[in-house]
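One chain is shown next in structure tokens, namely the form predicted alone.
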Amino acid sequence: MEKVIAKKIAAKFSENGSHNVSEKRLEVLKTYKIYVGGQFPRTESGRYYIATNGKGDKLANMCLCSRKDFRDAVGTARSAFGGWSARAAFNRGQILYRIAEMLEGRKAQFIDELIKQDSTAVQAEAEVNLAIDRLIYYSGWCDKFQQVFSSVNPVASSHFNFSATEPTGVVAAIAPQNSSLIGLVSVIAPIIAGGNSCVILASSSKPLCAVTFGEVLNSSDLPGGVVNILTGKVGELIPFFADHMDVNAAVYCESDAANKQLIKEKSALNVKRVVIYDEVKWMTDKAQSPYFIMDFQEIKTTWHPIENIGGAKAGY
């Protein structure tokens, strides 16, 4: 009897000691974390939930964030806000130019996580593609927008009159839910190009290039705290992004009516800047604008006092 049980154990391993390819093997299911402050950390209440593709396959564990892990992560955006905005522009345009190459240097980890969530490998190749090529995009934007949206008014006393552009601080903003990878990159890219920090709730389906994203940007030269990413359900963290006192304007991605709806009514408490992009097509040229960066950003008007040459009688 000993001599069969022997038998048997030792048929379960081949010469080398290895398992036996022949028995199924149980796979051990990555657990990514969520993206605050320039870190990894868990979610301060423990709980996960299980991604799945289409297929029904298990993807991975992904962390349930509660409304404090939303509540810590707009606390380290607004401290990460002031030196960000202060950074020159054409600076905030080369960290945005690093993170594309970042990008780049892991395609294949980003088009296989893809694939995982039900893209063929030429989708896959063409999102991260693009994704890269958006970052690029709105680097150039960085220095540049400004001169375009900015202008000296023509006015009728003896002042300059000069209207220019500031960021409008802490954005927190629902993620495109039918996107893993493009419209994550295409929501955040303007809103920090200009000067803003975020909070961002990446897809509920399709999660897993949003956590991998944050580990480029970790790897890159953004400051921490500028890009907050979370994950969860849209349902139980929405409300908490519209009436979140410190923040300064709440984007929504989806057409869901009674979401959009709350939005614009919790957004009201504290007179927040609400963005809704449900229209947008975002693999398409036209998810890629420099009015994208100035849907967070506000128009300060200075005046400065002049003498009058112009109007001066002979004698001056």
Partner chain sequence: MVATKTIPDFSLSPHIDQVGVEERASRFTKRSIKNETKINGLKLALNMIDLTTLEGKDTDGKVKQLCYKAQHLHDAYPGLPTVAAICVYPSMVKVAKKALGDSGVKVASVSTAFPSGQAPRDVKIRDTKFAVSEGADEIDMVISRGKFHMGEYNFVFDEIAAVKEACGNARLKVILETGELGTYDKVRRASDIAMYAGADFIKTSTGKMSPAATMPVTLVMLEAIRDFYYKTGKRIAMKPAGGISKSKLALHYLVMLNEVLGEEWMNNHWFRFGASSLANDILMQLMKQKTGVYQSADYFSLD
Given for the second form:
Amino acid sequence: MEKVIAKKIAAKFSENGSHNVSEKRLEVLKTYKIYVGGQFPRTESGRYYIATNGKGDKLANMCLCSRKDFRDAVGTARSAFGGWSARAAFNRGQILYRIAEMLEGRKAQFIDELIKQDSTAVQAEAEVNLAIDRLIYYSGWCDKFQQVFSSVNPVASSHFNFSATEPTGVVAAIAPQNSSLIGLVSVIAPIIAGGNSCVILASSSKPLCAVTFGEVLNSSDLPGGVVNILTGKVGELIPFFADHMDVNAAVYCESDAANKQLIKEKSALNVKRVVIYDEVKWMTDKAQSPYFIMDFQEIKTTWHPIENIGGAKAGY
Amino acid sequence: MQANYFYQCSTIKQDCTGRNFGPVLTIQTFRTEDEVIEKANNTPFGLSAGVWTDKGSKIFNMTTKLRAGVVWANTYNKFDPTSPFGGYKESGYGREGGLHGLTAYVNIV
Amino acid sequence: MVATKTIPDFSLSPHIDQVGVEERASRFTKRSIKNETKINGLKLALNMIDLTTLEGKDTDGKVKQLCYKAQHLHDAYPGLPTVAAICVYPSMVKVAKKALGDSGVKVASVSTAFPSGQAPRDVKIRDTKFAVSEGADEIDMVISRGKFHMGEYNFVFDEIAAVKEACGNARLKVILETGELGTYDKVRRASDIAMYAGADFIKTSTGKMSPAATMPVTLVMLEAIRDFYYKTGKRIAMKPAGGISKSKLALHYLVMLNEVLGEEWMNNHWFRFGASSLANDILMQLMKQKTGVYQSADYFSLD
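Form predicted together with its partner chain structure, per the form predicted alone context:
Once more the chain from above appears, this time first in line as the rest of the complex follows.
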């Protein structure tokens, strides 16, 4: 009996040679959620906004994150900081390389999303290629910038005195608003290459790639919580990015004077490191250098005594 | 001002964190190295720290984990024009002295 | 208000519907609380904390430090209450007592071969008497869970009664270690045994194992306290311990307390939180309310 039914179904599916899936099937659309702590929750607020293209066509519902989402994300970034900063620099490099590999494998999806958000096919491919290359670039710097920016200092006393780089901590960043992917990647990569963790607010008008990039990060051995991606409105969240006392550095990538002022003023509350990238052209080579890593590094100087036997001064 | 010391007060007590520019010493005890690092970092400031031990490997274990801009081993308050000075967290940003002190004066293109 | 002389048959303690009690407990988490009430609730919760250090590596220094914290929760926030008590091992009672002076913060001591309770009765009695003689205001004892599982309820009952006698004027908290009891039925039964045997408090857990306090377990115990009160007119205090580290959760417990036992119980004579990290989380919430900005752990002393 079962066999007969199975045969009937098989026959039905092979009408006209093969079953035509695309005409009858309802496409499964992705629910764009946020990326926090290695998971994809919705905003705690339950709110959303509609992402559109330049013509005003609806692309997707996006989470409209609240200050509480930001607070929770900072909490997970803080928890993740210790482990991530303690990883061997080489291992961080391997993981950044892995992110690039995963992005390469999902290139078509990103190109598709960029085209939906008003890029031409040529622009879209160039942007995804550059994002991959940028990750590779910072992957390489992970275990090298320390050597370039550290020093052994020739002090007069009998001490071995050296200055070395250390990550600042939790970085809260507002991603470049006019690009969907390359801006986001160019801001995240140097932050995590240097051993920091971060919370980043995606472009409000072009948010699709940010969420999909979260999926790339999630399959790249990057520990959960090192990068947390929120979607929502800059105007609503910017005060909290600047005044949260457990954030060590704030990044802003636009030229809006009022927002720059607000970030600087509120950051003074706990002496956050304020980093403003208002004139960076993210699609050029000027948008990558080890100095971007150094924006989120502290310098620690250690004095270690050197034993002095027989009167001959020892030192470096 | 008379010399004072506070024994076993909390790390966040004003006397511990409030930058007294006077002869005030606050003392706390600890049991393990993890605990002393946790306590030393339990502050919004991070200008400098000191470690006393005769074991070299322990010095470096401590100095890598203390969140402070300058760490002195078996000494304190030593300065040198070639040695960068400056803090973490609320103790300010930027460094003075040494190669890193120069970065503020350099326009890198 | 006369305590009953009849000791009930504990095998007849009410049975608990697991699904029902868990659903009921989860509903207490859905109440909306106004800001001002929230601040008052947080301060009340602070005042109910038994700040605890129970480690093999406890030293005089560590205990003194914790006693300092108990009296100076956060100097940057004037007008805060102190915690209710410091909870230590018997060997640390004297140190704590001296460090707390006349601050009003009580000293609680675990005893009776805490946390396992696997020792002969005379050892447990001596342990208790020692802690009391060193100055403990409160004794946190553990029940013999092994005997309880073997059905030897009389043994458990007699032991609690004997420890109560050894306590003298000190208030007795009886730790059921609900994580080792397994079912709500057994939690209810153990609660009844403890209350009839003379407990001043019933307490969920030692904090040495997981699961420790949960809302449903606490609900079962609160209902046991309510039933006992109706039967005997005697009020018993409650102490959930272990696993309560967030302010929000503490507020949920207070909502539950208020709705099950009422306002009479809403103070640190009748309710405590056994916790060590809860205090700082509450302080961070209070400072958030006061300053309007989210806080960092760097601004709050560990102990």
